[in-house]
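Heads up, the chain below is alone and in the form predicted on its own; it's given as structure tokens.
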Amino acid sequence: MTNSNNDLSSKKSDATDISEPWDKDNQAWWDWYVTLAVNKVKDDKIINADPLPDIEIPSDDQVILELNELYNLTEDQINFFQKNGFIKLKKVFSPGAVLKLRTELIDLLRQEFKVDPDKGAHERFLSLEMIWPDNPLLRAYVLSPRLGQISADLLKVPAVRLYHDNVLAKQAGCGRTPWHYDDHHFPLDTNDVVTAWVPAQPTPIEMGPLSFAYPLSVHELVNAVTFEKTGTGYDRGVSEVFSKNNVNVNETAFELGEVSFHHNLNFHTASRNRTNRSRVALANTYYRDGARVINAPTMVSGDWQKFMPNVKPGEIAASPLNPICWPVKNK
């Protein structure tokens, strides 16, 4: 199936012409992107999140062993994903592995942004990408055979590569993430693309977990909605179409260790974080081995060459930063 990255809008104007490549950094991209979401008046108070569980944290070696173990998917689960474009799986990680991940991600965010993401209502969406090459522990989470195997099985492909990792922290009070599908963001010529979204804490509704529209085919309902690079028109337009067509939306809490997987054509959003704790997640995107970069990446693809250095439009997407995560090569 051909990727539809070039079909973001049918009409071109200064507000809708996104053909120019992104020329700023990753955090600037997210600061821009969250402005595209409709946000209601903030008349709801920030509430206290429940304390994190007091449990034993495993060693690095124990985590690596855990992440090398495979996860048994059923045919029903694979069929659910194929039909709906998303699935939430419980106990993908142990509680200790999740809390160890959170500590590491909070430390990285603190170092980068010189702020404690969990202190105060900063109301910002913080992001870090490409952390795995220089961090052995995070490399185990990102290149996890378990996540790679689940992704390949859900997509029904023999092998998957990593596109990139993404540390996402929606701080206390931060507003909605706009309705979107990731086909906008990945300049790949395939729809065999899936993102594993790993919340690094229990994530109740009040914290703004991902919400998924389904079935997968609902993306066809909003093909005529024109993407705009400023304002909230696209987010509002998608929401209105979904409401008019009574589209189903899954908005449920995430247990500790629960992970979601969503297809690049699955429309999803996330509500405001109304708790005093940052909603931290690690999002890893995997794609079918053999895919190529599309001929004309746009600004919505962000700094894609950071993830695929020295790969040009039209070429096979297979740089040293896009290792095969499944199947695991015999050493």
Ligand SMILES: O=C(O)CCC(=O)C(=O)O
Contents of the next structure:
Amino acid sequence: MTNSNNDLSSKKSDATDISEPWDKDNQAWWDWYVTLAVNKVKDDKIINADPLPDIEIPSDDQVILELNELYNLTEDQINFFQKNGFIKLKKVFSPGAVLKLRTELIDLLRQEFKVDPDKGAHERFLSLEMIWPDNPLLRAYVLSPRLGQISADLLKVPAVRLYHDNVLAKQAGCGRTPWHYDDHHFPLDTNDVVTAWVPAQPTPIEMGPLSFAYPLSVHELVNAVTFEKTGTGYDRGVSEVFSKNNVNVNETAFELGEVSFHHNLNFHTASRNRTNRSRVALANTYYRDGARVINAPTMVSGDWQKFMPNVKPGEIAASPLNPICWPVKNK
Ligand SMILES: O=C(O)CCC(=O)C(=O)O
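In place of the form predicted on its own, the structure of the form predicted together with the named molecule is requested.
The next block holds the full complex; its first chain is the one shown before.
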């Protein structure tokens, strides 16, 4: 597939001109991005999340072995993804592997932001990215043959590369993630792009699980909604069109070990986190080997050069930080 979009900059006014590249870091990008979401007055109380299960945590070696094992998808699951642009798969990771991931992610967030992401209602959307190059444990989760193979099978492509890892922590009380599709964000000239969203705890509805509009083609309904770089107009516009057209939205809890995969044309959102625990997720994006960077990345592409150092617009997207995650090279 060739890329249908990335043309958000075609209609220009002060509020809608996004042609300038993003000149801050990714945390600044998320701080800006969540301001684009409509949020109701926060009159609903923060509730206590259930305690995390008390289970044995595997060793690093056990996790690496687990993540090397493949996950067989059925034809029906691949067809579901191709039609709807997302799929939620149970038991992609063992409960122990997920809780080990959570401990590691919370430690990383604590070091970076000097706050305990699970203490107090900081109401911020914290993010970290490109952790895997310097962290062998995270590398096992991010470059995992299991996630790579599922991604390649869902996209029906022979090989996938990593675009980036993204640690996302929606703290207690933090509001909605605005409606969007990732084609706006990834400056790639292909639609063979998928994000594995790995929640690092059981994620009930009250915590704001990632939610998906379907089928995939509903993105066409909102082509005419113009992106605005301030205010909540775009989020509101998409929401109104979806309501008017009775678009289906899958907003369901994630059990421990369940992972969702969404296509870059799938519209998704997430509700406010109404629990006292940070909703931590690891979101890894994979794309078809051979894809190029588009000619004109925009501010919505964020700090993309960090993910593909020395790759210029128009060039093949294959820096050393974009390894092939599937198929696995024989050593
Ligand atoms: O975690 C969220 O709320 C948003 C994540 C997202 O949009 C993505 O991973 O594509």
